[in-house]
Every structure is written in structure tokens, then in C-alpha cells.
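Coming up is one lone chain in C-alpha cells, specifically the form predicted alone.
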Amino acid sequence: MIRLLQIEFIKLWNSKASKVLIFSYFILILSLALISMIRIDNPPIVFNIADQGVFDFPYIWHLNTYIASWFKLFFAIVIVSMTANEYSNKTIKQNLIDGLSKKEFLLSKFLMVITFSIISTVFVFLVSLVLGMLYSNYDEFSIVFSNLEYFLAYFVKLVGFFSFCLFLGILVKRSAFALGFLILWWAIFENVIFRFGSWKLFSKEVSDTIMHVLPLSSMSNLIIEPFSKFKAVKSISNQLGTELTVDYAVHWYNVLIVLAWVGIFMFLSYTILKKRDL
């Protein structure tokens, strides 16, 4: 397995575009610290986001994993490009000639997916921990290290999304088309065809269930938006006489659904590789 990872890192190191994208990704995560600088001081509106408790433990785990998950497209481009370039540069054929099996080729890509996800998860954790130590009003051990399940959800979300991108890269063989298909799947298939189609054919309960198990929707369900936890949002809600009832928990069945999709994407990828004449 180490040999397979070394092969992938050599390919990655020789790609300037990939290095720029990865570097930009980590810069964006570091920019989470800039949230503390958001301030509106224009009476009667005086608003400082740091006063909203966004850096308090354990809320910061929820907020930062949610925001950082939107930056995953940078890594997705890297994965799709690496996979598509294997075809355009004919390196996949050379790898097979050199003795790498199709199973090992796919495993090397999946190991890179896991590695990217682990590095990203650890990095977001460290950035969040530092921000929390600097700004949080709570420093009790039991509070600081509670709700860490958001990092499990974040890791599974990345693995699921990157596995989908890997599958598309193998299926389409062109990075631009693969990314275009990814956008179309989210905008057209999941949010138009499946959503409105299920509304027409089934009851609301069945429709919600169908949407809940679709690939990108199931990944989104792992970490629910945290902004309704803001003190300002709750205050406005109370003034309007409405009560916000949002389930922020990380549920085991959402994790299992995404892991099932990971298995499906890897199975389909291997099936395509095994049958395709390279």
C-alpha cells in the first residue's frame, strides 16, 4: 500500500496545477480565522461575529467542519484531473505494462482519497482548536472535546465526495466533462429530476426518503447548517414568535448511507476498469 501511495504522490508532485489547488485549499481553511474580523459598527446596528459565540467550544467544531466542507471542490478538481490525466497521458497503460494490476491502480487512487480526507480532517481540527483556544468562552475539558463526531462526519463526507469524483474521472476520462457532469448531477438530476419527479409520483414522505439517500444529498445531510445556532438568529426568531427546530445531530444512518455509496462508486469504478480496453 505504501508503494501505491508513493506512485500517486510522485504523480501529484509533478503536477503544478495540483500543487496550486491543494495549497489554495489549505489557505482557504486558514482563512476561517478571518471570520473573527467580521464586524458591523454602524449604530443602531452593532454586530461582531465573535460575540455570537461562533468560536465557542463545542460549536466551533460544527461551524468549521460545515464551512470547510464547501472547499472540498479544490481537492475534487485534483482527483478528477489526476484520474483523467491517466488516460490523456497514457500513464495508466504504462502502469499496467510495468506490472500494476487494474485493482492496484484503483486502490492507489482510493488510498489517495483516504489520505486527502485524513489530512484535511486533521488540519481543520487543528485550525479549529487554535481558534477555540483563542476566542472560546469555555475551556473545560469535557466541553472542549465534546461533539467531535462532526469530524467523523466531515471525514466520511470527504471520502464519499472524492469517491464520486474518482468514479466520474474513470467513467468520463476527461476532467472538464467529469466536473461538468458532477455539477449537472447536483443541479439537474438530484434537485430537479429526482426531487420534482418523486413529488409527482410519490407522497411527501417517500419523496423525502428518496432525496435522503441520493449521493450528494446524503453527503449534505451529514453536517447540517450551523448558522441557525447564532445568537442573533435565535433572537430574531424569538422576536418573530417562531421557534427554530433543527436537528443538528450526526446520525449513524447518514454515515452508513454515504459509506454505502463509497462502496458502490468503487465497485462501479473497478467494473469499468476491468471491462475497458486501455
Second form
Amino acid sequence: MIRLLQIEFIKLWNSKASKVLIFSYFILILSLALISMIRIDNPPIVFNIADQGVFDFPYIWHLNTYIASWFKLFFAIVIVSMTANEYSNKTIKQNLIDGLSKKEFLLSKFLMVITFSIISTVFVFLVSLVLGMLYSNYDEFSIVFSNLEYFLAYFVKLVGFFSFCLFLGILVKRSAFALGFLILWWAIFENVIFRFGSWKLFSKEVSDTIMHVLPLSSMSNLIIEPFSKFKAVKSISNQLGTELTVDYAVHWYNVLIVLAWVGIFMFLSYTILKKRDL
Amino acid sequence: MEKILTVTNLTKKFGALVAVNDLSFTIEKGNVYGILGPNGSGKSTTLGIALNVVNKTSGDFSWFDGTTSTHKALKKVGAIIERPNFYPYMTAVQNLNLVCKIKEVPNTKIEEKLELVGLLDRKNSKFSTYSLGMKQRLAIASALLNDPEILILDEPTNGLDPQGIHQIREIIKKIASQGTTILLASHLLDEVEKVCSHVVILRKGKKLYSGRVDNMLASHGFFELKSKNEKALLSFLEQNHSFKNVTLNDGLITAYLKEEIEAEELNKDLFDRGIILSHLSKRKESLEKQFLTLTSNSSN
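Write the structure block of the form predicted together with the partner chain for the protein whose form predicted alone appears above.
Full assembly next; the chain just shown is listed first.
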């Protein structure tokens, strides 16, 4: 297993483009700290976002995992191009001839996805912890370490998304087309055809259920947007007399659905690898 | 003899096209094999199947004694197929490091093998900056990293300039002299003739011949003769039942043998009859000629 990771690491780390993308990814996560700098100092309006409780434990877990999960696109580009380039450079052929089995080839990429997701999760946790320590109004142990399920959701979300990218790279074989397909799938298939198709054909309830099991929608359902939970927003909506009833929790069935997709993508990738002549 | 690769009744179909048709042959340790055939005769497909990158339709193949899985066996094989495939953004050393990891061999031999193919001074250049000849030589270095039991080369001189071709051939000869089994697929006959002891000849995916190069045609070769007394020589040859196809061309008489006759024997015979030769040589048909005869026979 270590050997497979080393193989993938050599491929990844010697590429300047992937190195730049990975660095940018982590720098973007670090820049979450910049949110604390948002302040409007223009009397009579004096507003400092850090004072508004956004960095309060455990709310910060939710906020940061949600924002950080948007940055995953950077590493997604790395995954798609690394996989697709194995085909365009025909290095996959040479890897197999040199004695890598098709299973090992896929496994080494998947292990890289898992490793990267773990590193990213730990990194987001540490950045959030430091920010929270600096700005949170609560620092009791039981409050600080509550709601950590957001990190499980974050990790599963990354693994799910990268597995999808890995599968697309193998299926499409061209990185630009694979990325195009990813956007097409998200925008057209999931959000137009399935959402409105099923809405039109059946009902909004049926449409919602279908959306729950589609790959990208199920991933985005793992962590619901945290902004409406923010107390300033809440107080405004209270004043307007509208009660916000959004379910922010991480649901176990969402985790299961995404994990099922991971399994499906890996199975399909392996089937394609096995069937296809190089 | 220790068997390295056994192929039995191998068939590969691409839709309606039969690329490899019921092919069987054995590769034994210590010999230098050539797989010959015109373009599209199934050479690369056959190698691709044995090397785990093309799926077979039916039939079977086994590496070594047949007890290890193909991908494990391939760690003891060095192979280059068609074009050198490496990561363009990585240097020679980085690429070879990766190959060492895949083959599970220590990376201590990288310098030695780069030296063998004459790339040591360019070891830290990116693969994308290499010329085709250098890429091909890097591929050979990579295939040798594990000191393989067998080296498989598919069209190793394709697209190279004369100097590049010469370099590759010298490397192949050097490796062959060290006792490594070599399997060389090519449509260049003189290439195969120069280095191979055994051949497998394919045409449209079918095997026409496999065995030693010398025994390819049941032929005893031919004499090339010259004499001032041309007429007497011609009539002698035409009346002798050991000869066939006697032709005269620019004063050089070519006579094909039907049975084995030593040059000394013929010389003495002619001298006794008062025919004095100014030129006598006994030769075998070139591989090219044999190959053309073999492939044209079977096309009828």
C-alpha cells in the first residue's frame, strides 16, 4: 500500500502544475482566516464580522467546512488531469507493461484521493481550531469539541467528489473534456433535467427525493449552507416574522448515499480499465 | 530448455477483424527471437496480449512456469512497445525511479543503465526535451532496470535516423551477448537477420513459420559461378539433376541446389571436366528472400 502511494506521489509531486494547484488549495484554506478581517469601520455603521459570532464554537466547524469544501475544485482539476494524462501520454500502458496490475493502478489513485482528503480535513480542522481559539466567545471543552460530525461529512464529501473526478478521467480520457463533462453533469443533468424533469412529471416531493440520491446533489447535501444559521441573519428574519426552518444536521443516510457512489464509481472505473484495450 | 513464454491457440478479434488467429509458439531461455510480419500482421497485438494491455478473445498464454500472475511475471520482463511512453514533465532519473517502484527493484541501477545507453550526461533533463532516439534509448534503459529474464522490443528502430538505428542495434547486440533472452518484433528483415537465431513469422494474424532462422526454407542455398567457358558450364549445370533454376546474369551464373553439394566437390568436378572457374561462392538465401517466398506462397 505504501508502495502504491509512493508511485502516485512521484507522479504527482514532480508535476509543476499539480504542485501549484495543491499549494493554492492550502493557501485558500488558510485564507479562511481572512474572514476575520472583514470589518466596516464607517460610523455610525461599525461592523466587525469576528465580533458577530461567526467564529464561535461549534458554529465555526460548520462554516469553515462548508466554505473549504468549495476549494476542492482545485484538487479535482489535479485528479482529472493526472488520470486523463495517463491515457494521452500512454503512460498507463507503460505502467501495466512494467508490472503494475490494473487493480493496483486504480488503487494507487484512490489511495491518493483518500490521503489528500485526510490531509485536507486535518488542515481545515487546525485552521478552524486556531481561529476559534482566537475569536470564539465560548472555550469550554465540551462546546469546542461538539458538532465534529461536520468533519466526517467534509471528508466523505471530498472522497466522493474526487472519486467522481477519477472516474470521469478514466471514462473520458481527455482532461478538458472530462472537466467539461463534470460541469455539464452538475448544471444540466442534475440541476435541470433531473430536478425539473421529475418536478414537472411527478411532484416537488418526488423531485426532492431524486435529488437526494444523485451523486453531486447528495454530496452537496452533506453540509447544508450555514449562513442562514448565523445569528445576525436569524435576528433579522425574526424581526421580519419569518421563521427559518432549515435542517442543518449531517444525516447518516446522506453519508451512506455518498459512500455508495464512491463504491459505484470505483467499480465502474475498474470495469472500464479491465475491458478496455490500450 | 527453460520456457519463458508459452502462447497457445491465442485469438484476438477487433469486431469483424481477426488480428491474431489461433497462434501458438514458445519462447525458450537464452535465444534471440524475432517476430516477423508485414505491418498489420498482429505482431504488436500478440505482444500486447502477453503484456497485459490488450484483452485476448480466446486461447491462453503463460509466463515462465505458469504459476505466477501476469503482472507479477511482468516484473521480471523488460518491454518496450511501439513508442517510448514516459511522463513528459519528469526527468530521466525521476521516470526511472518510478519504474523501479513499480517493478519493486532498488533504484541503485539507474546510473549504470543510463550509462549503458549513453544518456548519463542528460539524466536530469526532462523527458519532453529528448529527441526520439534518446527517448528510445531511455526506454531500453528502463526495460533493463530489473535485469530482466527477457527483453521484448517492438519495432525499436522505428522512426530513427541511421545513427540512431545503429546505436540501438549495438545496444541490442551488447545485451544479447550477455545472455539475455530477446524477443524482437520488426518488419525490417535485415534487422532480424542480424541479431536473431529464431523467428516466428506472422501473416494476417496466422503463424507461417516458427523455428530456427537457418531452417526456414528447406533450402540448400545456391552457387554463384563465373568462368571463361560459360557455355560448357551452363550445359553441365542444366544436365545435372542436383541443380534447378540456372540463370545467367551479367556473366554471373546462379544455380539453386536441389540437394546438398559442397563447394569443394563442385569445384573438383568441374575442374576434372576442364571447366575452370574464376568465381565460386556458395550462399544461402537472405532472410528477405526467404520471407518473401514464404509469404507469397501462402497468399496463393
